[in-house]
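The chain below stands alone and is given in structure tokens; this is the form predicted alone.
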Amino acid sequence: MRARIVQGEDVLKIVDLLRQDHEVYAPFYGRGRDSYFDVVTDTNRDRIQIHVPNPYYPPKRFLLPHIERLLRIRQEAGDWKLEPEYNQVRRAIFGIRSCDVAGINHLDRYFLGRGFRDIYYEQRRRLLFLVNVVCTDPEADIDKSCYCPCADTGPAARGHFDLQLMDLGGEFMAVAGSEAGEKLFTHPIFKKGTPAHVDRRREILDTIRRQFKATTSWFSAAVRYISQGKVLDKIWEEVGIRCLECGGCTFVCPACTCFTVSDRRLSDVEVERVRIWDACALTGYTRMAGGFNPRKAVHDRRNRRFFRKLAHYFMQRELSMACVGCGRCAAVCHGDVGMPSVVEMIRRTTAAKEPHELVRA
């Protein structure tokens, strides 16, 4: 990958040629802590934030919005027609980090990768332009509840963006991770970098993972006990009696990938479909049209929501487990039975149960 140094005062001039031929969006601060990602207008444009904790809301939404029309049922003269919408506004998101950097590339593979390409997903992210942001500031950037570093996610992506961000200290490092981020290497903001850039790089990155406060380093044991179904019952009992059942954690998971599709009629004449995001932890996910429910009960549930993101046979498929430390499940679970809680229950419990082979001295 190429890489070029722009000065602090400028990085936000990245923005404006973007702007140039994209809508684009980047992270601001709310009130306390809540940051969120909006439109970059000439008004907002000097309040954007490079280093924020990171919104809640994840901008897998620009991808997979919380609701989409998918298309409209016209009765025209007797007969009925389908004309479906797609999204055709390009798009820029700026400031993403690297663990949603992670939660696209699974979504990619998820709704691109296999035999059916989802057409609605692909044509938005065909027009989608990435500007990965690196977290190198812990107090504004790394949350209590983030641990990118052990689900192999960040502080610093790896690939899948088209322009990578890195705050050295009054000047930035860029990396080109596609033809289109390198295109914007000919603008005269950018200039050539030095090995003391790489090493200063290097140097960041190396404090920055030590800065993080919470650690799931449990994760191949917990992948290790629910691929081999040994995970105890009572375990999972104990998730559901303490989950709400509001659906927070998957509403707020970058990697999170379930929706339910529904019709809705406008007129006598006139029917939309449209796809809405959906959670597992949401009674209704598994009921049948016959009113039936196979995972009525809570704990079936959350067994079936961790199953997913943990064993082997998605790994397998995907390529990666459905986890990408970004601890949003963390900071809004009502019950402490996000990602990690979970993990560790999982691994000190069943851990216990394992036989250990006896040692003579």
Contents of the next structure:
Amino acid sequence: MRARIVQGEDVLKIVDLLRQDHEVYAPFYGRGRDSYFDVVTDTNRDRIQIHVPNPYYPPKRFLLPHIERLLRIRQEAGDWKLEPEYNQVRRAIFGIRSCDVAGINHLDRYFLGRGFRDIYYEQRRRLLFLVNVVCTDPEADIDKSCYCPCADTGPAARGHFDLQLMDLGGEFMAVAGSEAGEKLFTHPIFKKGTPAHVDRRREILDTIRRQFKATTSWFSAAVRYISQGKVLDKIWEEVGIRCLECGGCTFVCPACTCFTVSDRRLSDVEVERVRIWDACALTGYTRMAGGFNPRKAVHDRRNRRFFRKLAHYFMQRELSMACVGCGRCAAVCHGDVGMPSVVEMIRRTTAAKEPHELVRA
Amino acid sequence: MSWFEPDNIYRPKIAILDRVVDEIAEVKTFFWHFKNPADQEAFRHFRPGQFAQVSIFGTGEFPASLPPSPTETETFFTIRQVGSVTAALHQFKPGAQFGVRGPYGNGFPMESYQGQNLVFVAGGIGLIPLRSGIVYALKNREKYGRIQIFYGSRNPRDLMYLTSLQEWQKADGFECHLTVDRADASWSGNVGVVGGLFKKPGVSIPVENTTAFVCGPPVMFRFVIKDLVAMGFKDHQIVSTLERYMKCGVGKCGHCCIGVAYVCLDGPVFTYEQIQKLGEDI
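Return the form predicted in complex with its partner chain of this protein as a structure block, the form predicted alone having already been given.
Zooming out: every chain and molecule, the one shown earlier first.
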């Protein structure tokens, strides 16, 4: 991949460049340590944060909005007319973290692969430009629940972005991940780099990898136990007891994809069909007409979330894991049954139960 | 509307209701056709056991089995009134418009059953998803060995597809056995559960080179599977169709997952062997 160097004072000029033909979203601080992605305007442009805690509301909403209209359905002289609406807005996300880039890669594989292509997703994805910023500031960027090195998605994404920026201290290394990203390099703010820059990048990454506080490097064990069906029922029951069924973990997850579809009346002759984020934690998720619910118990539903994310079968199917190590589920969960703690529970309890047979001499 | 019209997996095609036939209490059969003849032609090539998504605009969408066989000319759904959308459909009069997407799912691999004996075991409205396979086998009678149907319902008034049943009882090379849990004055046939028919004098079920189709309420399903396995059926010789809450029908919404399988993509037809390996109870 081709790289260039951008001076620190020039880095927001990339936002200006993108704003010429994109609606650009960037991270901002809220009133406290909270942060959020917002549209960049002339007034807030100077408040864009390069180093900032990753916003809870994941950027997957630019591809799979919280509520998205699929069809406008109108009745005209007895006939129903269906009008789909597709995204026409060219958007760019400036400052998306490596974990969320991996999340979007997973969504791509899920919505665009496997036979049926989701045209609503495709129209949004086609017009989306991603500027990845590598987390290099251990104070601002890395939260206590981040664990991307364990999910192998960060701190520096290896692909699936258009442009990647990494703070080398006063200057940034820009890496192009697509043709569209490389086209930006014609602008004079992008200058040629030296081998010293590449060395500096490597040094910083080497240091930053040691700055992560939550290291859940037990994924492979959890994947193996779940895929082999070795996790004890009482672990799921324990997880179920601690789950408050709020659905928070799925809504903040950059790799969760479930949605429900609902018809809403707009007028006497018009309805809209929308899709809305749904969560496997909620009781109604599997309830069928007539009331039968195959996953009535909380722990069955919790089991579902972790099975879906960690079972080997699904990784084979999508060629990527539905957990990217962003740590949001751990940060929002009131019952402390986010991914890192559940992986730890599975590993500790199952490993202790593994049978060992002594070989007689 | 935008200038391009891409392939949209969530967009139903408009269908028009032709006529409604009462089957049993709360169950009606809706005969319909697509408004656009090209849609009708594209839909015609479904496989027995597949399903479609039915849209009642303003109320919602639900998955429905396709009871007609592709060898029949008419398309229809047989729907029990259970929730809000099916209740809305039950109010529909001929000429009303609704939406249909599909066909979806894997369906019964009827081609690969060629030369085999077929045993259909259904309970109650479980006959709806099996009807397509039965009619298909009847139409292609020469391709299969012995064909047997065992069908039971709670009482004589709850027997589905009465005219078809009478036709099948008379059809050559078709063994059609009926039973009811509770008889009334009008009933002179068998009384008891479906599994009881297997042991009836004069009934012999071939096990070698046979596929058994089982569909019905969970209790009936469990007992029939037990009976079949006791007779010597292997798990891979038993097929069934599963149902789940479903929103998209195309493997995106996530609702219908059972363990490792998406019912809409990998099912709804599963062998009993597959069902046991799903990784989650059904």
